[in-house]
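Presented below, as structure tokens, is a lone chain in the form predicted on its own.
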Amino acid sequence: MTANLVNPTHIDAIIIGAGACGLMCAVQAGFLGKQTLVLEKNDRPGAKILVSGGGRCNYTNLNTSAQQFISGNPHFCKSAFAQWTVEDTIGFFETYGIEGQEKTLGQLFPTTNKAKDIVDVFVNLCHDLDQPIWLNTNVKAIERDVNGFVVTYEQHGKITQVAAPKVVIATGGLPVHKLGATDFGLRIARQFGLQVVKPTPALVPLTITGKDLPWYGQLSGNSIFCRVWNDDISFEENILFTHWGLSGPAILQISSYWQAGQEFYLDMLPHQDIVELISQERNINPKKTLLNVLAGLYTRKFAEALANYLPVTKNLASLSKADLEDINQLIHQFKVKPAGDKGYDKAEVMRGGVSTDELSSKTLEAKKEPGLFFGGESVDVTGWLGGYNFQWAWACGFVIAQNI
């Protein structure tokens, strides 16, 4: 098969996708004197970076370790994180004018609060290092040939081919379609005989249906600090009631550990004992109603909504032992059984992807297909909310660049 090379010089690797992993790979390869070509289907690089963190880009997390990642092999990401650390990420961006500021729970944002500044670092470096990024370039196929790989792409309505000895799949996951997300990376993995762990939406809002929905709906817009937990994990952050169910940081976090048909629990007063508070208040003002106690802990609207479950009109002196048990159960162990999730278009990331059994943890090269690399969200490594997935993407880009 005849391939139309981009230029007379040798291309070390073609990188599919100008997201976090692909851009970092191109830049790090450039530092090593390697020539890459980045092919991006969108009309701009870093589309998902630009919308992350509400346009502010939470670009790493100071607390990053393997513990914040879900994978079929929980140790797989350790090698990449040893090769490219959080300190490396911070130092890299500081070198090019991006100072970080910690917001909460180790989350690092640019002091400018502009995701565009992150993307500009890579665009400028790719220009300076002569690492071309071809936009509006839709890759149609990747095939093996005697010298490596032939990539067929469509650009401005014309089908063309380009060849290189190595190919990097940095196309991300299935969220979000309007940002150009597709299952291309997973299809390529399957084409070359690699196993794929079933993908599902992760870090995604959860839906409630049936008789419980009106109760959640009436609280739409109310946010409460909770401990959210199941048998596997717990998180302490805010939850947000919506007209279709639950969202907010803690819900997004637990969603990565939730599957259809399962339930989880809310402790809506995680650092206090509601029965002890009631007892203390009863000693001071026994005629005070339970509603007024709850209204001092939550919004009035939320306290009133608890009338569906609790005797909120009773005064404290008249609360029975059974009442107190019900109150304790509801406040500290509120059961939630979601009907589903909001899908890939509302998900932050994808859980699942190319099985880690198929890749070298040291190089991210496919064991069965030398020269084919997978990084970032396309791999079965999914981080928590809060910059962890960006740290994984940067690390993947660095590791792959060393080996192409």
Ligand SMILES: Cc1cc2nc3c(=O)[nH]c(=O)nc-3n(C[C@H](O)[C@H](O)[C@H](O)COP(=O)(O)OP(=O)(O)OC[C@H]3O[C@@H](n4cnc5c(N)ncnc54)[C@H](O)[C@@H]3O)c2cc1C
Second form
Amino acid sequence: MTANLVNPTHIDAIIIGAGACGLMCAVQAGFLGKQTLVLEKNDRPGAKILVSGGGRCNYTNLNTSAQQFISGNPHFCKSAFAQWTVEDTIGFFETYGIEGQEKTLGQLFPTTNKAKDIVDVFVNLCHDLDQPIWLNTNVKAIERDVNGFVVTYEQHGKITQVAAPKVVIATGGLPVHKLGATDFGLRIARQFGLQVVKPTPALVPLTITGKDLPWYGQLSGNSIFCRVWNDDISFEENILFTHWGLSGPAILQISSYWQAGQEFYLDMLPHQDIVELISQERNINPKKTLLNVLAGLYTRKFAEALANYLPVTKNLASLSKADLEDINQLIHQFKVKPAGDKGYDKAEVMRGGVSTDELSSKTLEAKKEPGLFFGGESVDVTGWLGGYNFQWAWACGFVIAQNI
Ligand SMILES: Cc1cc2nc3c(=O)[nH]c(=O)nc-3n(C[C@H](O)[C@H](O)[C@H](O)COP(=O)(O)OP(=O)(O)OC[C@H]3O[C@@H](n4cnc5c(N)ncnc54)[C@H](O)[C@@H]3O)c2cc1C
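Show the form predicted together with this ligand, please, because up to now only the form predicted on its own has appeared in this conversation.
Entire complex below, previous chain first.
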């Protein structure tokens, strides 16, 4: 994999990071007859792609639009998505033998269920197109010089430099240190005087502490379908109870819209009215206990745990108006106040990053630093769970390749 350029002075651009954005950028530049050099600190390319989607790689989402992205400028991502569409992603991978299958909510995975197949496409294309990927190459610094940029890197303990007129920062975000995550992109942005929107973990499980924790902990392993909502947004997917708090897709989604100190709500029966359901049941079987009604809707364990809040041993006929109000409030508007999140090592993405104000949306070049490009997760554009973040990274790689 590690290759030396025959003529290192003939590089159009140095791409830092062999992740989703950097690999797509190298391949697309290769299609255009440009010469890139990819520098990657890990001993293999695409470490995050390999673990993504539980090793199956949810590589795009059929429903992609600007709506599924959080950014200081919600319109910023539109230009990249117009230049590289979901159909482009699908067509690109199909050309190299990867058919997609939709699992749920527009999420596309390779039919082989192997993330490695996705990485192999890039590795093979980089090889065929003569776009070297230098592995075990940790970039330490970037300086401007008269011809562009000088990049200083450490390889096998040796510090060396390489120069190019353009540099692409495709070093991703802060999540999951062991997969190669660094703050390099943010540091370089600040070094060149670019604003950075404060990064925070996103798509991340949330923790519960204090007197509420034993209640959540006893339900560890139980999953229920919910509508999870706050004043800004709502998601309908499963939530998962754990011994430290809450996880599952709906919780990861709302975590991107949650800040410390805030609360959100669970509607644990989003498509039915619990009071209506109880009154129907009461007409048929007034002696039935509330516990048995709830056990028909959830796991028995979950129904029993609701005894903490509701008079579950009462039979339906004896439920008072106040009881029904409590039941309605608890089932449809269960308040959750997380203590915190599980941090970058359990997050799928970083929220924040290089401010979109600093970049051209059409080229992803820094407005103040011609020749310096930022793409993928390093930019303040954060997608929902479900393949959106890869679609953003592929689109950035394509757009930057047109402009280096
Ligand atoms: C567990 C997990 C599962 C995920 N699953 C999905 C999914 O199924 N679908 C989806 O859309 N998104 C998923 N994501 C998010 C997705 O992986 C990222 O948003 C995407 O990889 C970002 O692409 P990128 O190219 O910007 O950065 P990355 O893919 O993170 O690549 C950045 C690369 O830069 C390298 N690097 C960093 N600093 C340096 C340096 N100084 N010198 C040299 N190299 C450096 C890193 O080693 C890394 O290889 C998942 C994330 C995680 C953590």
